[in-house]
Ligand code: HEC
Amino acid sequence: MKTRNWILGLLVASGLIAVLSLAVSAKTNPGPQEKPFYTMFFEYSSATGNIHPVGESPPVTAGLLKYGEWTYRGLCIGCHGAKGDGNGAVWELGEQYIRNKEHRLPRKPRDFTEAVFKIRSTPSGSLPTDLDLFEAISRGLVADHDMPSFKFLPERDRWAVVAYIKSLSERWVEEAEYQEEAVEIGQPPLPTAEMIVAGKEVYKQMKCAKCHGPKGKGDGPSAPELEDDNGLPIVPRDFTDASQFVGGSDPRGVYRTFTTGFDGTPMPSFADFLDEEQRWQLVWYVMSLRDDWDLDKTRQMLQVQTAAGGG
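Show me this one chain by itself, in the form predicted in complex with heme C (HEC).
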């Protein structure tokens, strides 16, 4: 386990050196076919690994925190910065040296001192659960190559880095007593053609199209004006491409996203406006906009999963 981390640390270190040289060459020699410099971070992001933890989370001890700090310094510091405020070298060098905005990191890395998170099973404005953080780190925030997936890391390393991140903001101590519970999300009902028609109506009533567009392509009338809390332009998710989903592309992930919203972005929480039935209708309507959508196959898959006790 340790050797693996050393190797990863070395990879990141050599990545940073490459970033520096690329940053300089991009300044002097910009070309249209060049890949954005930060995509190298995605090259060591493996396709294998689990997003949901299989084992228990270890108790948070001084040792685990130290281990988390070590993991952070190896793998996260380049983007999230030494203080965890998001001002890592990849971000800062990009701002300073990369003229072509398309070649910069599209989003500012999360500021862990502020502790405002997108992926939460808890209500808007509250802190996420440890599991939310674990899953976000595992899945990555892959839309537009924001952050690579770390699902290849051993689970203990991921829990350790979660504990370390939580030590970077006072919010975790201050709000410990009144931390909100995760919203309950049940098993998705089997989709039907009628549910999807009903969901289309909910989509209309809630004005999702204002941002996501009438066909969910992310091209609604408000889309060009949207900004995140860092003042960076942000596009509403294109529902036709499930691979870009960062909050989970499965039915329960979609349910959670529009129920709790993405803090720090224009994506609001609709918790107060929808009942349970409407939420599942909306889930299936959003999912039916995918390029590869197939109602019968989805029903079959869900039946198999339910029979196996998953979801």
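Switch from the form predicted in complex with heme C (HEC) to the form predicted on its own and print that structure.
Next up is only this chain, free of partner chains and other molecules.
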């Protein structure tokens, strides 16, 4: 615990040194009609512990990109690498020298130079939104035991990392005019026994059991052969355990996964194959596979959320 606190203290101190260095540089040469970075940066939210941002993102400037790079080098470079290509020392050395597979990373870290992301609110093949990246950094992929949560960082620091990550791939420039909007997800329909039966048929129709198994435990006949775009093994999600979901495990989150798919993996988008009603049927069937599933309690909870304006 003392070591962890010491490391965090060192990182915070490094961040402050970075800001002060930028402050000196900006004060010496602030640029025409440009607010000094150190003044602008501290006007934005420093909230911690939040997944969804509470304030606006700072404008992308040379200062913000530089600060994002410093933060990235302090916290992300070990896994994602100096070039952002996923070839960090934690990955490469682990594969070479750690014999016990349980102590290695379960999959190669994200290659930011390719800009292919699993967790998105945008259609398959599209770049994620800035909000998608912010929430992924904040939430982490803790279910897969590889990408930790960085919600302990001040919100403005996380926005700086988002800006820097986007500078590592040309896709953000080349596809700027073609960027698609986030998928709109309406109010979840109340689940019924009939809807779950219909969802089971959709599950069968889309051959979900080939990967996820007949009972959704991730043990389908194709599971041992599945690979991601890097040619590395990938394990299908166990639907019986909500804590194992890397995307949202709530009804809207599951619906979003079925709509957008996970780019870079065998998990496809069903947007072109299933209409909205069928996707909701599949959502409720998959959620009904959970060990703690209770139809009546789920209906009551959803009704309360809807009445409160949540959903």
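What we label the rigid core is the largest C-alpha set whose atoms superpose within 1.5 Å from one form to the other. Remember, predicted model here, so these are calculated numbers, not experimental data. Residue numbers count along the first chain shown, from 1.
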C-alpha of Val246 off by 2 Å or more between these two forms on rigid core
no
Would you say whether Tyr203 is displaced between these two forms, judging by a C-alpha shift of 2 Å or more on the superposed rigid core?
no
Has the Cα of Phe117 moved 2 Å or more between these two forms, judged after a core fit?
no
Once the two forms are fitted on their core, CA shift of Pro53 between these two forms in Å:
2.6
